[in-house]
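There is one chain below, alone, in structure tokens, taken in the form predicted on its own.
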Amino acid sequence: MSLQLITQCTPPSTAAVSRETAAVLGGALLGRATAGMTAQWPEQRLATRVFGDSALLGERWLTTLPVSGGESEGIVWRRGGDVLYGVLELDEALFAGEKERTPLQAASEEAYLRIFRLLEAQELPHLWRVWNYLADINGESHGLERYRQFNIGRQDAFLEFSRGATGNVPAACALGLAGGPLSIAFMAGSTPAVAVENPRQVSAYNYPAEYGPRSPTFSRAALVYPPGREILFVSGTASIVGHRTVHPGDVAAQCRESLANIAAVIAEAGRLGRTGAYALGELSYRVYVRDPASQPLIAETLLPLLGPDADIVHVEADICRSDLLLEIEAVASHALEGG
């Protein structure tokens, strides 16, 4: 085991690392009561509601390789071997004086430029997975929806660093929270990811101009290869067929459509990967729920599709389109032969 994700719905003070020989590469802590807690590793803190018996959700990426780390331009990072995990928060107010760009656009571009500079310095050029969170994602300012502002800044950074904005781009999600800074966590490595697209959908980076001046820069999923493992990252996935939202106003139908899209993505991953097919029931899921009142129906809809033993966490967040009621991301891991 060179890299493994563990999820614990318990306060971090009582959460133990499950493997004595493993070190924490980085992780996330989700829940409304995250202030004042400390971690010895890069940890993305998201002050939002976690549904269920626990008020906190802790995720940890564990590695059996020796770890080192540091801080670079506000990014707290650790690396184990040739895999790096980092976390960065940027306050949009720092960019309020910008004249040519909105504060969010400027913050997004600067965040990604800092990430690319760190990866270049660490000689780990390949960005595998990114988790993006911003306040009021569907709100409008400066005459443009904030998610679209974020997309402009993100793509500008990719282009400035001569990174392609289409094709082999990282898996990612972008969700909205009630407030707080732009928060980005990311994982990168020395080997390229294998981008996976969905035959049921237009690739996000090829969306038509009606969705904003710049298309989102992410792949539907990515297969990555730390030593001995094949990890499948499924990006935030919603009720979109082609490039259009389907089943507006119907949360149960959107839930089923989202899972149908994930099924199509993992079928492609099985075709492109080295370890064979993935099954819906083996993935670990994070479900983002726009309206807390709809969470019981979402859970009820997922139950017969994924089974009672599925690893599912429900979190309150806004989705990148105002007519989308939920979004689902997922991760799975297979051992490589001989690994």
Ligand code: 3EB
Second form
Amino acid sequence: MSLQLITQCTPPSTAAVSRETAAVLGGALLGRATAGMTAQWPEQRLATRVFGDSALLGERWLTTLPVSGGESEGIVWRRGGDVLYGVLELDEALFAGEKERTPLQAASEEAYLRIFRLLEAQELPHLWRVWNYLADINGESHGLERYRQFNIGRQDAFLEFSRGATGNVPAACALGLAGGPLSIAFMAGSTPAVAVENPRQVSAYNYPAEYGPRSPTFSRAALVYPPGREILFVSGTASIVGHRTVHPGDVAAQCRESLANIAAVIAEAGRLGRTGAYALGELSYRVYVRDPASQPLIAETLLPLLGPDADIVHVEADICRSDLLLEIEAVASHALEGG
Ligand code: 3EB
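Would you mind giving the form predicted together with this ligand, to go alongside the form predicted on its own above?
Next comes the full complex, and the chain you just saw is listed first.
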């Protein structure tokens, strides 16, 4: 097992880590009260509500490959073999006062430039999956919604590194939190990801200009290949058909539409991958909920569609269009034959 995701809804402990003498590559810790906790690995800290009894979500990627790590321009990173996980927090206030770019746009561009410089230095150029969080994502400043400012900075960084902002771009999510710095976690490797698109949706990188001056730079899903495994990362998926939001104001319908989109994406992934079909029931889900009051209805709507044993965590976050009430991301993994 070269790379494995462990999810725990308890405070960090060493219990899950000793398994197979694996080392932690990195992870995430979500919850209201995560301040002051420390981890020995790159850990994305997200101060937000996690629904359920423990109110805390700890995720760790374990690796059995030789581990090294460091800090580069504020990015805390580890690599296990040829897979790298890193976390960067940037305070956009440090980028205030420019004429051409808003602070958030400048911080977003800088964050991605730092990531690309690190990946070049480590000779692991292929960005597989990115987790983006920013404060007040639907707020407007400098005449532009903050998510749209983020999109400009992100795309500029891709173009500066001649990476192209369409086609072979990473899987991602981009969510809003109540406060805090721009927080970006990422996974990268030595082999390219296979980008997966959704036949029901316009590719996000081709969204028309009504959603902002620059399109978002992400693919609907990515298939990646650490040694012996195929991992499917399904990007944040919402109630969008074509490029339009559908079912505004109807959280249950948005829930069903999001799952229809995920079903379409994993069907595509099964077609493009090397390990056969993925089933909805085998994925692990993170559901981002805009209005906490709607969480019970979301859980109730997902239950018959995913079954009682599905691995689902609900987290409070703002979605990047103000008419979207939820967004769902997912991950699954298959062994490669002979792997
Ligand atoms: C969408 O489909 C919903 O900007 O990185 C989903 C996943 C969304 C990733 C991103 C945005 C992003 O457009 C929003």
